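Just one chain is shown here, as structure tokens, and it is the form predicted on its own.
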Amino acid sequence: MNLAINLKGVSKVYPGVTALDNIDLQVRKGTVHGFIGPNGAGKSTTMKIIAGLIPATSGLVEVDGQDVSKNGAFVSTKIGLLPEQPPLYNGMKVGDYLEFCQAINWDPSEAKGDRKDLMENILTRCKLQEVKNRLIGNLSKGFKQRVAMAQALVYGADIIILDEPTIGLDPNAIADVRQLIEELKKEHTILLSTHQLHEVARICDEITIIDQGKILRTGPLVTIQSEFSTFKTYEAVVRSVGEDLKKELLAKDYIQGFDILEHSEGSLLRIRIQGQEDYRSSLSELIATRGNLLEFRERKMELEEVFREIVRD
């Protein structure tokens, strides 16, 4: 496995508090990895340890195969970090601040292009060209977050760590951040922490769920969803659900039950199937014959539902 981030047996202990308890975390290169958990679960602590901002009490922390505790200078050029509280200097202009961030982290031996070209690219990507000569302190929350994202990118880091990048943002600003992450994942490995679970499900390849300093689940989202699906669920949008269709559905011994919900185009028929056998073809044909079928799909367990199941255990 080609790993960008590798944690083995990592613990972080403060006087009277164990923030991380012997955790393992692997993030594969070229993926977007969602790191989720309740407030105080240990997400920010883990990210700070990976970035070399604080040391682990015990365990191995590797970035791109290098031990963070032994090669912090190398790690600082490999990781771009957006912390939950971004280190913005309100008295500096946007352009000057980003040039400062670039200068202190730039490594010519690791650089993949020209500094100025990269700066212009990041200003454009983060939609900051129009405000690059304005004071950071005079910007809106949304623009400040764009500046914070930009500072994690301006020195060409391969691995981007985003800790709650959409916190406190309005819907338009959240959409901008989502679009930027979608672009970044083509070229970077991304470790993303957020409470916006629908965004995690939308853009992440793999997820890790942490609670009370312990890793509860980690792996591809579809695998974790399947683990908690003891039955299949199909959804059919139909014009109407007649008595003939209800009787035929009830007569099928593999159907555990069904619900009829309101829908803008008629009714939403949600059918629960016992076991994991695929009945899509036969069911869709039956419903199309009896119920004027408009749409048919298999319903996956939502990440919010999986999260509640895992954290509640």
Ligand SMILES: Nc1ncnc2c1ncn2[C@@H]1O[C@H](COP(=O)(O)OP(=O)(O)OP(=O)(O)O)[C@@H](O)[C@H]1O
The other form holds:
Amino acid sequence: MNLAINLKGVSKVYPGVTALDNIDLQVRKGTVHGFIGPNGAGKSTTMKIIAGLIPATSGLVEVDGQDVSKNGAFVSTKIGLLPEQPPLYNGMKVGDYLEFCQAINWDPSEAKGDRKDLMENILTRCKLQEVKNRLIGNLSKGFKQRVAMAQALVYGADIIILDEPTIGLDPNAIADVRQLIEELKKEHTILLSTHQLHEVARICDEITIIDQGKILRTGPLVTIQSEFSTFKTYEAVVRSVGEDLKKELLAKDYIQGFDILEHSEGSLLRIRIQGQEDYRSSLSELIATRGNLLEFRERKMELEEVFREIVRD
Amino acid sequence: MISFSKGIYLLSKKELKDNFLSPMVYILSALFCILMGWLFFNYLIASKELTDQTLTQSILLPIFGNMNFIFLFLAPILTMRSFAEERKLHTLELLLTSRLSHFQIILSKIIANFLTSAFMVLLTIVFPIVLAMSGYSHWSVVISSYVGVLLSILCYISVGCFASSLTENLVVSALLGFCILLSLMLFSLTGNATNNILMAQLFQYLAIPFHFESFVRGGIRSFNIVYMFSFIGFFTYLTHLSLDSRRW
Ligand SMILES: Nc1ncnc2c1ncn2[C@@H]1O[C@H](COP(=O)(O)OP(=O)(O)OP(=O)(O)O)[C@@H](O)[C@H]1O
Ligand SMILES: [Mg+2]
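Starting from the form predicted on its own, produce the coordinates for the form predicted together with this ligand.
To see the whole picture, the full complex is given below, headed by that same chain.
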């Protein structure tokens, strides 16, 4: 079995809302799996179900080959969960809090190594040594988030589930989280939900896109990205876009469509081309004669656009 | 599974620390002491007139009765945070995804709050000591009354924890706990309304004070103990159900 997480036909119905509709999700061991989708798509719900916090209405949920509904205790040591709302006791000191979290999740028979060593290791990795003796309630948002992350790691779980770990963090802190995930990658399987798509593109091996409780795409990041390179996108910065230019662009049958966006120096013309052929020279010439061409480039499809395309359909 | 007692020890230690680090316990203790001291003083003065009664009848019985009654209000306030606050701050998720079972979590909360109440009750130990100085020596009554009060408080706390598990709002939790307790008290009054002796006894049996009185009067029966523990067990089970069903 090399599946860390395996969901088959899982549905979740809240009174009046179908949050998850018959979803399948496979997370392979040792991968970083990005879980993305618009607000209210059902990401947090899925993660809570995997962690055994809420039961699925129907379907099979397996963690490391074990049924979650039957092996609650096993799953709780196996999975480290960072919930959407960090579960922090504001009246406790960071060190005490983490020790408490470790103690209530520790399984001596499964333990790989010493508790104290692991604790020190995590404190250092999450850069919490300096605030060890401070009250959680007095920490800044960034540190609170780190404590909440440390909480998920501190008992040596194999599978780490992070529900929007970078929410509300400054760019440096986000980079820290990314670095931490890259370190964790070596020993853990990570399921990560976030709205920071460029982060996903940087650190994830596989992604799953979910919307309105349905899985839209799942698979290796590169496969999903290349699926969308069936059309190319060119960008041209022009002073102005006249009606005749628009007409001429529309007349070309290889142009699938174009958008006109605001730009500091005029307008940004984004042209989508059918097929893989290279139309750069003819297009740039056309635009240069009709409009006032300032800049012309080919654009690679970013994950963000892939996401928009998929979710729009 | 963490060994049952270790889990309870870990969590109740944390809860107890929380309780004693918050000002609430000290405010409640102070109020409780002032109230009890004032009552004791009054009963003491009054006992001079009642020369035909023993000190047990004129002072101890009413004092313990009042203590029991005051905890009807204090217990829901003490326990209101247990689950309501954890739910509001999302820390309940931490406990529910840990290796602790529901019963471990609930029992830890009950134990921590019970120990906190026991601390408050302990403050009243000066009363029997004062009485002892004037030659009072019915220690068995004192001890059984304390056991009675503590058991009765344990019942209140199990109700309070249940009420707290139903809501996210502290005030609602305290009020709810208080209402449940009060209606349980009123069972004994309902008993008076019926002519059916069996019904009357049934209602009486269901009310906590009826059992509490056995302790104070020094006539403990086994069914008193059975009642108290089945009461606690029942509300622990209800709390378990409420934790199980009200998951986000
Ligand atoms: N306790 C609940 N009761 C009723 N409906 C709920 C509950 N929790 C979530 N939902 C609904 O389930 C759907 C999925 O919610 P979920 O929190 O999983 O979304 P999400 O993908 O995590 O969104 P976000 O990106 O905003 O965090 C939403 O429509 C939400 O309204
Ligand atoms: Mg969410």
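As the structure is a computational prediction, the values presented were derived from the model and not from experiment. Rigid core: the largest C-alpha set superposing within 1.5 Å between the two forms. Residue numbers count along the first chain shown, from 1.
Q: Once both forms sit on the same rigid core, is the C-alpha displacement of Thr57 at or above 2 Å between the two forms?
A: Shift at Thr57: below 2 Å after core fit.
Q: For Arg239, does the CA position differ by 2 Å or more between the two forms when the superposition is done on the rigid core?
A: Yes, because once the rigid core is superposed, the C-alpha of Arg239 moves 2 Å or more between the two forms.
Q: After a core superposition, would you say Ser11 shifts its C-alpha by at least 2 Å between the two forms?
A: No, shifts by less than 2 Å.
Q: Once the rigid core is matched, what's the CA displacement of Leu286 between the two forms in angstrom?
A: Residue shift at the C-alpha: 21.1 Å.
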